[in-house]
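As structure tokens, one chain now follows by itself in the form predicted on its own.
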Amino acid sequence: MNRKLISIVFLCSFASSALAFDLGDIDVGKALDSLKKAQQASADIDESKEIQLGGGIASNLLGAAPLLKNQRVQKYVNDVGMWLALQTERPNLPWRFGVLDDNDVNAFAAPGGYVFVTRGLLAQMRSEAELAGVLAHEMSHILRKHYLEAIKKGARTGLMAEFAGEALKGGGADPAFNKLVSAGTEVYARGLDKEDEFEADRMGVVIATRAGYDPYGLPTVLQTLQGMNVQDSSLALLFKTHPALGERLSLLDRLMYGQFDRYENQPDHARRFMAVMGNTGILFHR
């Protein structure tokens, strides 16, 4: 045995001895179990679990606000969303898009491909490019797993580890799974990190542009919301959970300046949008 190896063996023996004698009252087995759970909780959630968790959260969102009972509008929003999905790196997710029958101005995404826009937000739009910009923003949260990461941060480590480690197999019948879904749903009241929202804005513009839409659809919606009365209660949750509209528009302006000029003549499909929405009574009259 050479000198270097002898030194390593000595140091390892010393470290083992130190661990053996200096741990005091620490329960080594419990500590190792906690470490294992922390490692599992920080591990990636595979796609099937992402979809399972997202389905539970989507059910909760639908429990708070049902789908709008207008099949034509629902199909139209789904068609636009599915076209956008084909332009992303995850086209094979089971994407689902829906309009919630809710006067609040907002949109939501849940892990696994669930995207909702409220009737109140749809009422403020005037073109398909605007709808595409909003849907693409929400899809970006799913593509970058923003909600999934927020849920992992907020949920109890043990609960997330059980979910990642195959311990929760009962789906909606499993109380622990339901706790995780509840923890995930709470994220919607807190909102995501500002940087997540800014990233979703940037990606939303790129996805909508790639899909052939006027790239200024999302900025136009943000400008419309900026022009609304800040005291309007329908905006309360949106303002609470998102960065200031002026900041978002300023960052998009810097991103898009000189970079999207060649795409500005792409269609906004306002006529197609109005043909579907015009007689529904959804649109807000300005």
Contents of the next structure:
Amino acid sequence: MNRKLISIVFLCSFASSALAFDLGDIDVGKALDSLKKAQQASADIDESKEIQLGGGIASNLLGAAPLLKNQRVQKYVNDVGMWLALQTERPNLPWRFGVLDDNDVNAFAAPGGYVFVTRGLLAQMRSEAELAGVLAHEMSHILRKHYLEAIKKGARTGLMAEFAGEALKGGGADPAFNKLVSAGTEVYARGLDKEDEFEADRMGVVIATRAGYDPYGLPTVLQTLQGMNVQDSSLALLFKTHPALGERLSLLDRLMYGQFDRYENQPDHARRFMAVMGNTGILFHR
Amino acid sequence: MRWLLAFCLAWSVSAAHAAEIAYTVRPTEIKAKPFSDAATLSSLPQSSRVEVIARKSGWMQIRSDGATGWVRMLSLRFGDAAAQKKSGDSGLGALFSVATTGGSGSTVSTGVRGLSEEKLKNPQPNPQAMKELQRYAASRQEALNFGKSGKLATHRIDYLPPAK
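With the form predicted on its own done, generate the form predicted together with the partner chain in the same format.
Entire complex below, previous chain first.
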């Protein structure tokens, strides 16, 4: 323990002095340069790689919870999602939306355009605008590459660069790919940075409003969940991996106050939502 | 057993909402109608208890001390201001922990649900479901038709900067 501490202190003093002094044998400039290159490579992981990685992670999510067996609901969620995607800066990603057959209240995004919402979360919604708000929040994580950043942080240094440098091939046989997919799936158990979640809330509201929906869909879902019991085990993972709902609502309150008044008459399509969800056994009756 | 649990879940959630009690998190004006330039009827101080009757876009119709009106929904949080601190229990969390661990006090259920942390930490891919997922994808044209059928008018709006 002591030895470890000493070496850390040594390394720190070395690192700080390296910038100020010429260290003779050690080529500091070159070392920094290669570090920079590695960071650059991981930042510049191209779109086809992003989609490939997201596909591997999405497949794992579907291994944890199956798709809901209801074609009408699945098609509907894809229609809403793709309509939203057309209002974003990445309309040409291969966007895929799926309802997971699971009681847990949660939603997930994987790089490259994969968005999932659980049956348990759908059950808490009452309109298409609410669904749109949740999908748009998840899509924002993809637009801003939040998961790629989180995977990069969690994975061994250079793994992302290794993956970025590999020739694209099917079958997922690349060792770097497999490691990153596992690391990427674990991020869902750990959660993203708080700031990423706040950003996705801010963007989600705007994307849903751009698409013509009542802007208050996402805040309404957050408020509904806030009203649920904190001890409810179907919320355990969501609560563990997200900032407090009260804090998210307060931030949206400050941002939206007065700014969205002119969009308040946009439709929420509650009736269309209910027509699709009716008789599926998904909705709770209130 | 599964059905019983599902029933308990549905029951506890709808029961929680049946009351629809909320409280204000900031001083809030009560409006006659659900829009910002409607007449102000009165104002509520922070931590006022209200009963929620209805919702319309960013507004909630409330009853407070016999008076009825509309307040901005984001000025409200569900539940009781006082109860928020001690975090009430519907009994469901306790039910799960008893069922799964035989003890009490744990809020994390294990092995009951599909999307457990363990499954995310030891993932198994599902290529079959991935194929199914591709089948549900909407094309650009389908999405455009969908937007049109819902009379959804698009706007150009910039993303919001972080709150200061």
